[in-house]
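In structure tokens, the next block holds one chain alone, the form predicted on its own.
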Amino acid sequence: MELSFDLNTLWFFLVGILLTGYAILDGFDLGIGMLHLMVKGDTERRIMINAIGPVWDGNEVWLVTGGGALFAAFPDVYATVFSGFYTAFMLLLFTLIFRAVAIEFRSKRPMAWWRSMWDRAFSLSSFLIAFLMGVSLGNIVSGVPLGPDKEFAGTTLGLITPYTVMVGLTTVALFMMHGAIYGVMKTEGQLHDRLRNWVNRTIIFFVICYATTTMATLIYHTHMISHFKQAPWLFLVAVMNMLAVANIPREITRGRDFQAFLSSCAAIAAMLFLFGMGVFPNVVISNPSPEYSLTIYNAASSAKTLKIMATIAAIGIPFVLAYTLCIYWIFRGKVKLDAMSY
């Protein structure tokens, strides 16, 4: 299908932008969570939690907004995905709630066993959230069985395949790298130096996972490159993605932590753009019956609804951006523990 631009395409990219914002912002929260058990002592773990303390709940607003936009623009997709992936999404919702509880409850008691219990809950839930999101993306790429009534015709266990597990592990590696870089930017002293060493290790872990997943995608899911054949300029995004990842260790070595973090953000944005262009104009690919796929046209709201929602988005998104920028500006700088800290 030729690339064209209309309201349906606009909303496809708007939903993608909102979910990309979530991946970038909550991605380092999840990365911090997965690295949380690797630091030493209660003080360092408190520093890790307080590095994301002022922003983690605000970051999740992007997920809620993205889900709301998906419901408004593509209600059939929302209904099919949330019913078909019901067990997986309930597990994801549970881990999101449990992770928030772990952050809030950890410092309510001074006992070592109490804090250790919630530390483990925080790390495990962070890992599961990242992994489940990756598995969901993997299923969008490989396709899921859909019927002519737009209903999911598979099973929960059928969603777990070697390819989707591979995408899940790649997502885990990506967020660990992103979180390590954010941790370097927000800490100082011995913890800062230790996290700096972890950045290179997480980059190696991510590159191995990403290269393996990319090869599997090119071999088994060739539909993901169809638009790149029609519009060769899209290959530049793939090049920019590789350059952004390669620039991270360069900036870390030079002590430019913020620039390394920006490169990590750019890499996430580029990867999700490549994912979006790969599935476009589909939103949910049907496998083995591609004629039943949910696209930006057969699963969309009416043109009037999309137009009204576009006006609302034009008014609302700047407020979300302003709120996000304001919070990050207020809480910029290194983490300092005080009486108000977690």
Second form
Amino acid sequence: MELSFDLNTLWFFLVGILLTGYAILDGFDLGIGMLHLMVKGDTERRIMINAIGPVWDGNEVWLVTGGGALFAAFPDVYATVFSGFYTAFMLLLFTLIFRAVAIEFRSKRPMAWWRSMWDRAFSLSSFLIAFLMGVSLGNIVSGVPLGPDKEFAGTTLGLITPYTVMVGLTTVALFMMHGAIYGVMKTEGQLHDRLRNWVNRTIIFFVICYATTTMATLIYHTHMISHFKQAPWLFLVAVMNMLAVANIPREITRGRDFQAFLSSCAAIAAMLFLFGMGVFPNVVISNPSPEYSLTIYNAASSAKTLKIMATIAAIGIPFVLAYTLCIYWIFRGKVKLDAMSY
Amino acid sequence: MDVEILARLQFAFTIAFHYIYPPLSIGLGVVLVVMEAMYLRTGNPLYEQMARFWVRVFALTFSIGVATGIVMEFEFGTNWASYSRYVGDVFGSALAAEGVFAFFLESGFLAVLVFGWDRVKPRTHFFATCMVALGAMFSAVWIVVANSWQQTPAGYHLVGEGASMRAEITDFWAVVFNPSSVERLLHVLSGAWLSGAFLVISVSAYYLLKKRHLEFARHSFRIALVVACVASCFQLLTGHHSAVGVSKNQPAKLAAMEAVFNDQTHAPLYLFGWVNEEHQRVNLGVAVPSMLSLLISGDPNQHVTGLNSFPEDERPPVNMVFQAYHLMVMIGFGLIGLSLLGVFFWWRGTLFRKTWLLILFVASVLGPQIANQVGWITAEVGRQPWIVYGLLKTSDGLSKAVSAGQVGFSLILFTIIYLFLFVLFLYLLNEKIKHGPEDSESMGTEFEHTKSVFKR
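Structure of the form predicted in complex with its partner chain (previous: the form predicted on its own):
Then the entire complex follows, led off by the chain already shown.
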């Protein structure tokens, strides 16, 4: 892989980074949503929502920008996947809207029935979003039927297979774990202790799912590891991934919540990196006819567009990172409810 | 129904609904910047109270704007896949710029705006407000650039054959400054300022009529009236330039806007009318002779191309475009009149005592909203049957992998969810308005309290 690092490869990684950013950031707020119903009492539930209150909107922007970058850099991938997964993506949109509405409207009225209704909507939509995203990811790994005209040739129900459902569950488990750790970091007192227990449970849930999915991938989708034979250093990433997961309970036991959260972020990043390296240089694998696969070359925009966008990204992204860090810094520390809270 | 009609209905419905919110955010953003600047200059806690109240309304419109905006981005791919393949290379740069420069800026600093009152200094908060307002406008810049490219493509060349043909960028700045982008952008932005300003005016007028939060309402009213007055006059200018631009770049659209069927000089300008497309007549119409020719060129002898000079399958629907356009113009003049009237009575010192005027101002919030909607109908229906003007027909832009049943299903769900969302929006807005700003007296004591804390 010496001089093959061209613009197309760069954009494959940039889209990957945006989606990884999305998974790390929205991952914890989806996880908080999934754990929301496990927390009892109105004040504690409000603390849960306000733990993600200032940032969940911004986190979703990573999805919007990731989608935009996909459209821009690989229009054929964007067109094929979004039209091919039509019904699944529509469901995703409806749940995204529903979740936003639930967060926004839950605390606007004091009635118990009102709040418990939105609590359920918030939690259920968080589950569904994570699950649908996992299923989509699973389909990219297993491949979908594509025609010679780059169009999706399968059916909606064909997207649901035992393997893709397993990836969906793994995503749910991953985000639950990630959210629980974030919750531990942002809360104190009884709620803090209760969420600590949830970290342990969700880690076990996640490790079981992840091990099963990995086994299934190694047995049924061997193309995912073809690069590992040529570039053995990739194996180190897989090891680091495991170590990062193992490090989480260690840090939690020592009460170093922030380090546990960083480990969880590292685990997500490593997993998505391995996923990306597995499909590279394909973006959408065609199954059963692999010659129709969409790659970073046959599905990309022109070199000129990729270059212009790289310039835009080089100017803009340093600013984005700088002020995003500033904003997280302003809202550091434990959640305190006040007049402007949800 | 076939998939084309359903997909167009769905896109029209979701974009119309989405377009209620971003203009409000853009307009409120400007008003908020002014309010916080006044607070920093005068130190009068009343301005802080105003900013705090309007930030809450801003947050509400913003979050619905984001939720419905994600839908728009997805729909290019889900419903218009062939179009996405065709324009992706050109749209790419604009969308990337929107994401990097606008979305992150807006949503990131919004957190400080809404939740940061007690965590950052007033100056930092003001900075955050400026960034949010700027981010909202940047986002308009890039999306209008992309849309204008669809109206007046420039800076591209066509690559490939048949179904795999697509437009590729040759000159980034020619795409950004395509023939219609600047005038359309200014027109859209001033429309957005109007919708924010008239929301503030409307709520303030309501408080004045109800004799509640009087100081708060008077100050809010004056700030918003200044913004409204500047924006509505500016709107006349940008509207005129847009129409002149349309006459040069999209003659079929101009012909539909004024129902010009045959080529002619001394083309008339209709004040209103009802177009009979079959008989190519305008019924019940009142027109100013030669005015259209005069307005687009300064010369009453100017030749205007009629619809009959275009092939039959390249003409937009006439009456719909005609009605939408005329409604927009009428509302535009109404808003100019209303804001000038407001300024006049402000100068006379009787603005807040004129009950009839205040009632008019309460209703005025609908003006910019309706004008924005029909303005987009004029622009987008007037572009038909093209999805990219002169290059790609709307019917060729559809997704090949999506069936009418799938779109029908999603359209029904969108209708239900959006209606529900709209009712909730109105309900919550109403709650916020009824609740009003935090009482100024308790604000004062809180202010004293904070001061005493800092002194200790």
